[in-house]
2 protein chains.
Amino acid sequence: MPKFQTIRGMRDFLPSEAEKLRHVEGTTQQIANLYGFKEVITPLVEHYDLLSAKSGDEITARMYAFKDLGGRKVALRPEFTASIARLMATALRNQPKPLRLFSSGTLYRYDEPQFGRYREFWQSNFEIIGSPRPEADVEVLSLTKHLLDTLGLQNYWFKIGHMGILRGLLSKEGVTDEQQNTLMQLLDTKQMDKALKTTKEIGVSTKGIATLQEILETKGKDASKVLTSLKETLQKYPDSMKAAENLHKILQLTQDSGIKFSQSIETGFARGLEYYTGMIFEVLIPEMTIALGGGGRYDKLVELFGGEPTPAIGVAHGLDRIALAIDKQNLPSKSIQETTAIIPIGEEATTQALKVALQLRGRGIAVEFEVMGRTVTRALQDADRRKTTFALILGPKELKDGKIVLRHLKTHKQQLVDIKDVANILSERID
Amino acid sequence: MPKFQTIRGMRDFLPSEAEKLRHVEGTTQQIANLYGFKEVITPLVEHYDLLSAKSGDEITARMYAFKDLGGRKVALRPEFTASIARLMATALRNQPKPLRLFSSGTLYRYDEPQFGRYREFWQSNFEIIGSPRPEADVEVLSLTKHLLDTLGLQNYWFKIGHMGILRGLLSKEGVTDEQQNTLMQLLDTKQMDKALKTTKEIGVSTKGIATLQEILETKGKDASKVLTSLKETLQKYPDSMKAAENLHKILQLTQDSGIKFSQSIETGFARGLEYYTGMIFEVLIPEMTIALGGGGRYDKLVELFGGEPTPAIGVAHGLDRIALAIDKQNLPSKSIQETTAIIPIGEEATTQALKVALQLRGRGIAVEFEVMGRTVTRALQDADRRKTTFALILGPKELKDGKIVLRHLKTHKQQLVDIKDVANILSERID
């Protein structure tokens, strides 16, 4: 007998969960459309070398990697970005900019399973490629807010930072890119003390460490207040200063354009992926500790993959996490679609009932045709259980008269209607 | 530098192809809805033992199988059915029947890549579980036709057979199930002579071989004619006779119910998967040699996986193949969605233009916001190239007057409109 469990960290979505997940996914597609993004679909299996190139050691070590039957070293994608960067270096290399690319599907990481974190997880991914300007950053923040609003999520907030503030200081202090990546991962996993200790060991100046400490501690809701105060302490670090100004500009433009959301500006906020260079953000709700989505600017990524130097900014939304958030906030799920059960009695009625089914479906009405040959009573019981809206019952007598019984399953009221009118009647009653 | 090719046999879908594939997939979801199917989503990675249990040696040998970091032997699913059977033996075991289950996504087989056959391919899968009756078979044929009609495909035809006809004869002649599976695979790959030779070697009677040969040669468009003639020769094989009657009944009911399609009844038609027991079919178009979809009845599958004995019938539609068929038949693709480019001139206008973008998107109008800071001329050239429908241009002068320029990009006509009216104007002009 085969093994009946799913793989540890992976799971089935039964109909009600699957519907929620598809609703979230469909909403991201709708947002992609509204913001002018075009979908690209890349394979789930890619060359190991591609996927491991820029993901950072942590992710690479936890990839589902293997050799295929042709001996190629391959892996399941742990994120979309490497595949998008591959496209930018090949098929889309000569496309005029900007490109607004959308992707959606499953990703795989061999992490320890925990609440909301699975080894197979779902993301929708948006990238604006080719624009270094704050408008692009604003668009990505705006579409994220638009998505959450469309789904009805409440009390979400944006945690916002800028990789350039930290990196500008560290570079000026002579910290190498590799050392910086290690530090960013420490900060991403909230190991502040270890990060400060490591910085000291590297030999950063006392002034540098004091400034770093101030950056790590600076946070607040008001972008102007937070960033204006910080700029004074960044006098000696022009790249950090530029970064703070860039972040200030993005947030000012967002606010002035009427894109409103709760926010916490945290200049010590870092994200683990090595390729971020500019503004970074995550979106959270009070009910969950894990982020619903996150992204940022990575102006060097395409170049690192051998493409032309190309500024880019992106965001990934965790579809299964958002579905979980919808549960956590007890949001009303999508209105249940109305369905009509068709129940024939006897063989002759079956043929006619199938004709009615065909006609109704042609008018966009969802039909559950009775395929069990049950009695009307049992078929109706089952339809009740399934929360079917209407039942159409066709017996030999009704058939002879060209009639059919239309029963409303909630009220148990029923009426005899002409078979030829039934599609019209249901079309009017079903939205 | 990482490798930039996709894995052999896998491919990218750039926007126009991705749109086609999603259109086909969306249409299958719409059909699932009309026919009362509920989606379940199962993991792409499953235990090797599960996937190899009933797929047959040919498919098992070509699975993407590997050990994960925890030492589990796993594989990428080569089909949906094993996962659905797993659900039927576990989470859905006690659900009242019938169940109508829908699944959609990618599957993986290490086959030799050729026209229309990829190592990563897309299917939508429909299963009606719990009904042994012809109505269920009719529903599956009907929804397949409905799908192809909705997509506008022309000249498609159904190739239809019944596994019970061949298996009834072979069982009566003492051919074991395993030998039968080998024979079915020979027939599926059109190796008729080898199949007949093997049958002789197994020791099937002369009468049996003559009957087999007749079954293999019997085909025609008229179900009554084909099956009535065949029944005479099946006198000695009651199970084959019952199968022919079952097929006859299904096709009669289909025809009488007004579900019309071109068909070829071929009683020697076999499908490679071992679990089929009843009616089987494929759907083809003249422009392609590979089937667009196929399915059939497999009443023993759930039992083989340790579930209750459960009759079932299903069909899988090849989404990427259908997208290819749409190309081959030069069918008009989905009408292109109308998009509006918004182009601000100067910083002050940018803020106001972002407000307009927000307002338009709130009304369901797709907007490409100018994120490159280009001159109006260059931004309009780009919008032309992208086949954008309208452009809204907002300069300092218009801004001062509360106006915005609305330009129709095909006609190059433009007019000055009040900013406050622009959403209404575009809502009316864009469907």
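Positions refer to the first chain, counted from 1. Just so we're on the same page, rigid core means the largest C-alpha set that superposes within 1.5 Å between forms. Here the structure is a predicted model, which means the values were calculated and not measured. What changes on going to the form predicted on its own:
- Taking 2 Å as the criterion, residue 20 does not count as shifted between the two forms: its C-alpha moves by less than this amount when the rigid core is aligned.
- After superposing the rigid core, the C-alpha of residue 10 moves by less than 2 Å between the two forms.
- After superposing the rigid core, the Cα of residue 343 is displaced by 2 Å or more between the two forms.
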Contents of the next structure:
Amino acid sequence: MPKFQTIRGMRDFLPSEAEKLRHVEGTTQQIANLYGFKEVITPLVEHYDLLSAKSGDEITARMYAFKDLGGRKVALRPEFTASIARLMATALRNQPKPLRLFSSGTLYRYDEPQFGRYREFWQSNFEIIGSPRPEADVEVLSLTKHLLDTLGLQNYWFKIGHMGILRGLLSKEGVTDEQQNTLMQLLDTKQMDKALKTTKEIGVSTKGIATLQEILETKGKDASKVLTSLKETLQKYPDSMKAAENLHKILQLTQDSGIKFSQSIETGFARGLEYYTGMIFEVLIPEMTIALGGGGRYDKLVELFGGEPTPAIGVAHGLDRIALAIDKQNLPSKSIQETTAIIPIGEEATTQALKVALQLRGRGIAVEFEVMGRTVTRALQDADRRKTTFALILGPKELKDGKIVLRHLKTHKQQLVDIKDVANILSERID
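To test you: the structure above is the form predicted together with a further copy of the same chain. What is the structure of the form predicted on its own?
All you get below is the one chain by itself.
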């Protein structure tokens, strides 16, 4: 048994796994460019008070927190949004709105490790900051759908709700923000009975509890039907009614603009992060019980950190979870780049083969040069094992004639081509 293993909840990504993860991450960067997002990179370590301010008790209790050598209490980031809000309150406070910011990287939470849930995990993060309008909410839904479609995922659906429906009712009933946060944590972890019991203990009216129960039970695929059915119930709760109308407008705009996806509207849906104020959502697939991503509107977080009142909405996508989903759905592996092996025969051919490698790499063609001095047969076997697409073989005879052997490793077909033409030939075949 080796002396050292990975720390529980942490993982090594072997080359094929790392390639899948980077493929997903690269696709999020492509989506960011398509939607006009600009990347920012924030520290992995932040002040504990920043990260705990509105993360909620559930996440705060699971942060990797410690004192640095200067005696400051710091923590590894458990999510990106607090850092983005800090940026908005400081370095970006005078930038014109809206801001579209993109981040990706590792996050840390001391969760119990299980399928798709680790203590170190990867996310991409998109934030639209400065707009209170439904168009911003639609953009976040749209880019999430675009990402999943680009990666080829199938049968996914969006679970959608609105924090204002629940908070509007509870605020009217005199429930404090702290008590509301406790209830949201219970609802987020599917502890419905305990949540209802807690509302009774707090002193919510019989009418309020009955309305809350109806909100928790109201769900369906047709947004108009679901939200219309609540109107009668929410008459005495104007803030909840306003939230339901806002959600209806967002989803109607989504549908009218041709952004179509399967959805489940759940008016009692809650997410654990305390800073959500408006529409919230998660995206799921049948093969997994954990969400591939999720997000929502947070219109009060930036001012909590000293910035101006600034509406905002964001979404985080679980990059490693999406990579798992691709495996679960048996989707074909998409290599980031096809590779060509170059195999010289003899010392005289090695110099010319290195020149060919340099030329190909200069054209953006990935090359693995044979550095082990193996026979052609052994080198081809190794290239095939590595799933290399092409092999170039250069021996004394080919070198003398200014030629090189181009072999397709899947079909085993090969041809003799001019060395000066090989870059153009490979560029056409790989593109």
